[in-house]
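Take a look at this single chain, the form predicted on its own, given in structure tokens.
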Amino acid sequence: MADAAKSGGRVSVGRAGVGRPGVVWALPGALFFVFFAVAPMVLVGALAFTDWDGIGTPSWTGMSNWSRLWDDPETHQAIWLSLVLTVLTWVFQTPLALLLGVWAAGRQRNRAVLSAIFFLPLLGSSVALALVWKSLLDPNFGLIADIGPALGFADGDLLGSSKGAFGAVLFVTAWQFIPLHTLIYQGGARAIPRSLYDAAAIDGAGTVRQFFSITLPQLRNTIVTSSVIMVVGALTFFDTVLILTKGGPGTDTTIVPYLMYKNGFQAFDLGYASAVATILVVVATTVSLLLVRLTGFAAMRSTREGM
């Protein structure tokens, strides 16, 4: 006690008392993950080898569903459309979210107000927002009836066109989720030490040079995080397609999640739907791991000054 008093009331803690929390702290989260993520995935993987309508007892069919999946042209088209949607989502959303996030990281009062308004789509559910956009894109009484001719759709039937429907899905998802990624980039940009910009300004670097030499390198891990969320979200995207296009016209917007829904909950072929779901989980997990691996994000090295 005397030593503690001499040191200003501070008691030194040895290395044995400092470290990560024990395993018991992770137990609730681990159990939740096992019961609500791992167990359902294992069950779906098992159902992929059966024939089941959701009511009776599943009957074992071996590789029948997988052979059908391999030869099904609709599945091939759905996989291709999902990959195209994922790539275009990243290409379209990332630059906009990055620039808006860096801009919103400013300290001006008007930026705070505009940012709050811009983030409003995050407050609505995907289904409600899709219903709003479906009304706006209705060729009979929606806004598209007036502006459709200027966009190349004389009758205003944007959702009746293959390219128009796919573009509408891409636009609506971007409108809804760019604010989320903007918020991620805003947080990352505000974490960059101000001293780096001050030093660059002293050396004569302008705004553009500072962006490419300081902001982008410092946001490397943020870009990877946003990209993983964006890619997985695009691969598993479903509700807007269901409300906006129902996979149409024809099958031109039938992506893998909607194909899974159509087989499982419209055709009641849950065995084949489980095979499609298994492929989706494997592809999404593989892409996420590749992003983390190839970008060096797994090392979790800080890019902040002095760390």
The other form holds:
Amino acid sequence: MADAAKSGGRVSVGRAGVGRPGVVWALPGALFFVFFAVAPMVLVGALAFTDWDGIGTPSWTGMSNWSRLWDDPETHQAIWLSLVLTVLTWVFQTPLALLLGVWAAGRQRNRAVLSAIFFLPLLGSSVALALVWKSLLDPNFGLIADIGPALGFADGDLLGSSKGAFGAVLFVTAWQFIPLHTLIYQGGARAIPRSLYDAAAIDGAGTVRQFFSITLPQLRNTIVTSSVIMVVGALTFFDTVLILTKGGPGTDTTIVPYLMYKNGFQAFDLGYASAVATILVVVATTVSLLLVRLTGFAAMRSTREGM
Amino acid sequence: MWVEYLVDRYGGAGVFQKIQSQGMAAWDNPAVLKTAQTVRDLVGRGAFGKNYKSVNYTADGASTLFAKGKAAMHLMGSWEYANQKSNQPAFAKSGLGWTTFPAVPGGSGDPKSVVGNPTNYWSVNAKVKGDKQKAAIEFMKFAAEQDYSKDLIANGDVPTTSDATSLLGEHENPDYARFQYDLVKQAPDFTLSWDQALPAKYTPPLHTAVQKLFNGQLSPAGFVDALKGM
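Beyond the form predicted on its own, can we have the form predicted in complex with its partner chain?
What follows is the entire complex, opening with the chain shown before.
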């Protein structure tokens, strides 16, 4: 403490604990990030220019993985499917999570019990949940064999149809992750000052008007936070696809992370898989940066100006 | 497996041997195209039911359908017996019949040939030296011992060692064991499962192409093109 006070010029003597934390404080976190995120990413970036089966010595192949990536119809399809899945995930999850979150922020009698039940899917491991859903969707022994005809899948062949399998991935991941976003929105909605609603009520605004004129604008930063988590999460969905559809039927649910797995750990073509991984890192980073920039979130403008 | 057997029956074991030795261009064999057309024909005539696309094998989906009488036949390797024995013992004992894959009209392959994995190989890396090599050789000796064969028999498997004949009577189902043993013994050719015989990098595209052919996402000609392009 005394040393810190001496070296840190801005810290006033005798009040050592109050100053701004120095760079040293960030060191453990930074080291962790360097070793477990930056270093592997650099390695993957380098491997993307090699041919490597995972055991021998990687051999330098220049741009060949990249030109293959450029021409590979399976990769084009995977990128398209990932984008569609990401957009649909946002469109599907955000309204539901937002409404549930705002509802859960209230003071209704049954709120605590129902919120706890809604929260449950988030606590399970995604592998276990995907296995449960896979059993439910088994065309002969699962629930889908009985309710399939009502849903338009006459033989319970939901996972065997392109749209059905894609819809199943969309639904199962939404079912699993809506609770997380509900929680984020609940926290956001709780933080909105009561006085705003009181004032609105005096002006004669009903519940719906209050939601659109107060709750939504006040939740702007929360929406951005939730959206970034959702979008980056959707771009990296993997376990649900691996267990539920294995990228099928054919390649109709082979999204980019699954394509990476297929090339890396089934074909042991780690050079090509690294090229796919590099694309994924670049796209996910760009998309989240764009989201933050375009929404003005980076500026951290307050939603309570003038209060 | 359907595709492997059909190619063997239409064109003989030489078709795949050529692919292994000469590369992917050798998929351009009339037997492969004929096989793909036959698969589409079988699918169209309902040979695999209507929801085969989402029936799984790994979680015993197909085997259970078979054991429960919902499927009449199941094309599978010799391990299916051990599988049924542990999961559906009653069915393995009294309900299970077996036969060979038939010849096909116009095919030039020998109907006595088998495909699949009646036995896999033990490989020792030639670069391994010293203690590790000794340990590997010791392990292989152990795997060739009579005790090991006895354990295989007890498990419902059939050892394909040349001196296993005397043990076959101890198999839970001696008829099955002898049938299987003779099938392998008399086979003029034996094709290892394609996805194991070819280098690992061909496995995913091969699986995808077969799946797409059965799903109707690839035409027979498209299937041949997909395999040639691997």
